[in-house]
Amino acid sequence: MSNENSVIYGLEFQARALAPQLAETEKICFIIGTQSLKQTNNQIHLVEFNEEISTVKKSVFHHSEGEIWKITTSPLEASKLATCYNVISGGNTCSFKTAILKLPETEDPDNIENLEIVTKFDTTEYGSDIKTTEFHPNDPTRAASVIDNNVVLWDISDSEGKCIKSIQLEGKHNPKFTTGKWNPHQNCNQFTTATETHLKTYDVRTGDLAWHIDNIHHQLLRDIDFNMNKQYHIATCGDDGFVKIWDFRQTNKPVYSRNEHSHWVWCVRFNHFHDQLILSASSDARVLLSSAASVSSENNSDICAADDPKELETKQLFLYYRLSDGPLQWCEHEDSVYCAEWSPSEPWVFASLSYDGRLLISRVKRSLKYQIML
């Protein structure tokens, strides 16, 4: 279980963003930011995998603001993107910010270009430290933004960004969100939060809580996934090495649990199409593609035994040939791994970041491919 599936980029720079370009359909790309010391040297890269011929095409622009933390993709808009990045300023100090970038319709090979910012926010009131910016999966003109301890709403239909409602953690010692998402279920009105070993989940029309899970890892949770199949499925990661899945109606144990990982887990993602699918990133420098078979919206073995011998046959088939839960395949890195993520135009294509800039194109084995699909 090596690289042999894969195809490799490397980046001049140190990287730890990657998103898929979720709204495109029809090809294989992803977008990775860099992370140099040197504001104005920071990039964004474009790659587009051809997956017949197993090369990469890219498109690489300046992101001259500063150093990039985190990248999101609009779901609806294939063009945009949010950077949360690292600001230098007078007096050598550091602030984060956030803004909304548009890439351009036409590229110039010969010309490196600046990606032109469509909506800039002012985040000064609400905090300093900005863990992501995420658009809104079906409303264009909302977006959400961590910052400490807020979830600011936003409208993003303008070019400065309007706050339309803030939820604010409260509780002892200050403590701060290091992560959001929205709940892509129940209308798209929620938005889940980890803060320290607990997940959060708030109603954006009111700002009340919704639901929560207290203490699901022993360390900090570092990430969160929903399972686009199945709507009360999340799953999350952290630094005790831990991938869970919960169920948020039945909160007292996980339904899955796993600990392959020997170092902090970054990254948690479910496949979209293939929800037993499950990629996670740690700083072990490795990525783990696993089975969650168990608990798969394909997970059949509840059928009831029939009294047709076909349909208790192909019940039996079904049991003999379903991937068991465990580890399928991984995939080694030099250095820690902060990002993988699915490619939502070709399911069995995923991508994987490493610290040091060398981006991972790979496959999902072709034996475990004909396995799910039969």
Second form
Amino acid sequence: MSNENSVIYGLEFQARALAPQLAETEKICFIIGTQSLKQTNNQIHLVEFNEEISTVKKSVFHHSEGEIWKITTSPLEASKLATCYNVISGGNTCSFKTAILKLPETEDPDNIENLEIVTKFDTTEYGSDIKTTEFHPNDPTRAASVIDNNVVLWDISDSEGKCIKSIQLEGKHNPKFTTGKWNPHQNCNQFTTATETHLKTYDVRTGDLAWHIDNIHHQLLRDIDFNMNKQYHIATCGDDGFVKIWDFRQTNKPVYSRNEHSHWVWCVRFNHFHDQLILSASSDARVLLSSAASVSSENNSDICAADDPKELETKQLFLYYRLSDGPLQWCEHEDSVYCAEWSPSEPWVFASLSYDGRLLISRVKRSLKYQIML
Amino acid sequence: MAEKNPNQLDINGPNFNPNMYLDKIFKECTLRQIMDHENEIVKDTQTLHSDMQTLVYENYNKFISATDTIRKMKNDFKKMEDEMDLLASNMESITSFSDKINSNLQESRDKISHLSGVHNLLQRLQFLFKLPATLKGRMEEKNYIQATQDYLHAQRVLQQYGDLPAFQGIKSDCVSILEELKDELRKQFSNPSASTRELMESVDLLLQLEEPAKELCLEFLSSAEKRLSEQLVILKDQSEQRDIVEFVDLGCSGFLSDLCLIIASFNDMFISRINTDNIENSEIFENFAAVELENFVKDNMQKYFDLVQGKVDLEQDIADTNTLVQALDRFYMRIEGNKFSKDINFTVMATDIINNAGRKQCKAHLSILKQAFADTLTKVRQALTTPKLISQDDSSKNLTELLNSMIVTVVEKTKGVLQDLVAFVSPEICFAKKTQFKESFCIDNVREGLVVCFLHHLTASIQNICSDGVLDLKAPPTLILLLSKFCLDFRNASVHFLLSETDEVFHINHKRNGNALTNESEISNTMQETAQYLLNYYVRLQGYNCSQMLRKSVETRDWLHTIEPRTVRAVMKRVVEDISAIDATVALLYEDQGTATGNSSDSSRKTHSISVSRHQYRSNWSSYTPSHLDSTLVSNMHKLFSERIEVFSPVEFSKVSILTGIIKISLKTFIECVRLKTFSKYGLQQIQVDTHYLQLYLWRFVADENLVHFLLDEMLGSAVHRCLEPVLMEPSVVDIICERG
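What does the same protein look like in the form predicted together with the partner chain, given that the last one was the form predicted alone?
Now the full complex is given, and it begins with the chain already shown.
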């Protein structure tokens, strides 16, 4: 492995769902969902990483409803998580469902529990293919699901999700959404979706298209992520192997664009604290930690543009220490990597999950850490 | 001693030793021989004796006649002595007579000389009295030179005796006339139309009349300046109409020769001349004059140079190098030939101008080259987008032809430019011999500024076609492939050729100027990198094109409700066709040595063996049912034993590697798509058929067929995992379907 200070946690099943426990700010916790067609076997693993002694503590729960395609966690309640899963009914049919689950307060070490479903959603009228259910960043009663060509806004205060509003995408060839995400800025009134190679953001109050960037990638747009510290910056990745960062006030050209992966890029994530660190996971079986220092919120080279020779000196020193754009650290997996996530509590730890069910928890190299903190 | 011995035995030699001779005879000869020898010697002695007698007799007669002659001479000399005595006495009387005559004439001679002195004085006085009138006359005749000379003639007398009342009138007359004369001369001096020669003449006269030299020198310079600036104005007017050679000629014959004349006359008049008069003053003045002259020359030359520079600049756009060089050479020779100033070296400035001209010329050529390359690119792009090229057989020829013609065009254009520029350093050209010019021109301008810069431009502009971040769909893949090959070929042959050609033609010494020169390998490396970059880009582009097709085909199908497979899906055929087409295109540019033929020759064996091994795998899969074995475990075990295959290794410059890259990307995509779906039994079987079909047709394109098998196994494995009811088809049925398809 390229990184000596990484910890491997293996699952018995294939998996493609990984989520950081967003509301947990003390411990470094990640949640994994397995993907196996045998319904009874699917599990949810809550993995807690102890950084000091580099060990992993796990809690396993059953997810008997079906194979898990996507997990998201609530940013407000640590115990809440939403899964999108595939249910096999009868011999030969299967259907996608989504639900909000709750992790138990106390854990019973002898018995593997089945997770309790808090909120169910009736999605049949919106379509069959559920991509994700995203919790609202600061309203605990709201969530949004991306289903086929619909974005459905739910009220989740009850055990049965109530549809508040649904936004439909229309166009030729029955376009479908690939994924969606809340914009954490602008009072969280915008929901951004990806469809084919386009990015479309809706204002959830009116249901209108707020802004959009077309042909953002050459091929299918796979994932998006917002920069928590820079409100107009959004990272995208896609099947053309590119990772791009856009300032969505000027949509003609990305502000950052790199092509380091040799196959599809499935996931891209800004570090929540140091947004020059970007994580991308690809089906070339690699996770890449790269630097986008030139567009980071910590890029204060403009401020330093002073005539004072002393300041100039410090600026040079600063430039010397400053990261340049490009790859910093690779993590090698054995199979395609579909998810990579930063820990929300510890800025230097990230996890990546490959399809063969291997979770890799890694740290940012110490030298890089110092370089950034200086 | 050893040498003397034979001599002593030589009977005719001077060292003859009779005893030794006899001894030798006695020792060496027989008695008879001795007797014969004795007779011989006696006979010889006799002849010698008679000869001697005749000789003595003859000489005796001659001696007697000589004695007679001497006696006769004695008598003659006695007679001559008497005559000489007589001559001496006669001479003595002649001398005494002449002395007497001389003393008699002395008196009258003194008188005559006194009289002639008086006459002279009178004549001078008369000249003096007439002087005013003469001067006036001369003035009227405009014979200023004569007038000045007349005046100078009388000047000293006037100065000495001017105070005497008799001369006062004359003096004042003269002075007034002289003032007039000076005025006249000044007028002539400041007359703008006066020629330099006239000017010189008047200055000369004024100086003789002891006008203050400083003033004169300044005046002289200012009037010279006026005339030079006229010349410059003429030059300026002409500069737009005439071509550069005429312009330079005009400058040489007009301005420069005038300037030379002015300098020469200035030197004559003010600097070398004053020397003779008054040494102390002259030194100060000389310095002053020299400085003035220096400044004057500097100013004017500066103006002239500015003008020439302007003209040269004007010339650049449409420059014909030969004429330009010719003109510059004339210009340079003229500047170098004349030494205008002691302190300032105008050749340096001239070299600067030439240097600038060289640089501009190089730049102009560079931009022309760039333009030409851009045109070539456009042309190639158009040629590639015309549909006939892509579909038909003759495209094969055209693609290589296109590549070759591209390389040839670029190389030839560059060579042409070099040939053109070589005029600057041809041996007949005077300034080309100066190392100062030569180095900066050859190295900075031609090699670095033109050739190296152009090569960098090549890579940059090629790379720009598919610059980072912007996937330009308009650039046809074939163009990218072609350009990649272009970079590679160019790197392999032309870079070295162009650089060594440049070095040779412009005599660039690598040892001496090593630091200033861009290394050939550096350029080669960037070329190589660009080629690699483009190739990667091409592979990616083609890979994604196939991927797109595969992805759509998987995504749009309902794999849960599909019927039992009867045929291979059309998409697979399409993919194989596309890859074959790519293969054909790539083959035009990259001919792999033998690998392709080697593969096809024993293709039957290989496919067979592979399918056997695959059958075993299949039997594995078909044997386990969901309940029996955990599929994950099996696949992990399988992975554990198989070597990790590097799916995304770098692309090499060979057909096989390119196609391997494309196929890898496509198959990987297929795997990813399969993993996103859930399959029924028939869906899985369809995938099985498809993978088998791909395996049948794709192995031939790749270097390591295990790679294809690995990916296809992985694909089938993934499909098995994603299948609700993983039951595989009978391999024989799969074979039949594939063969039928």
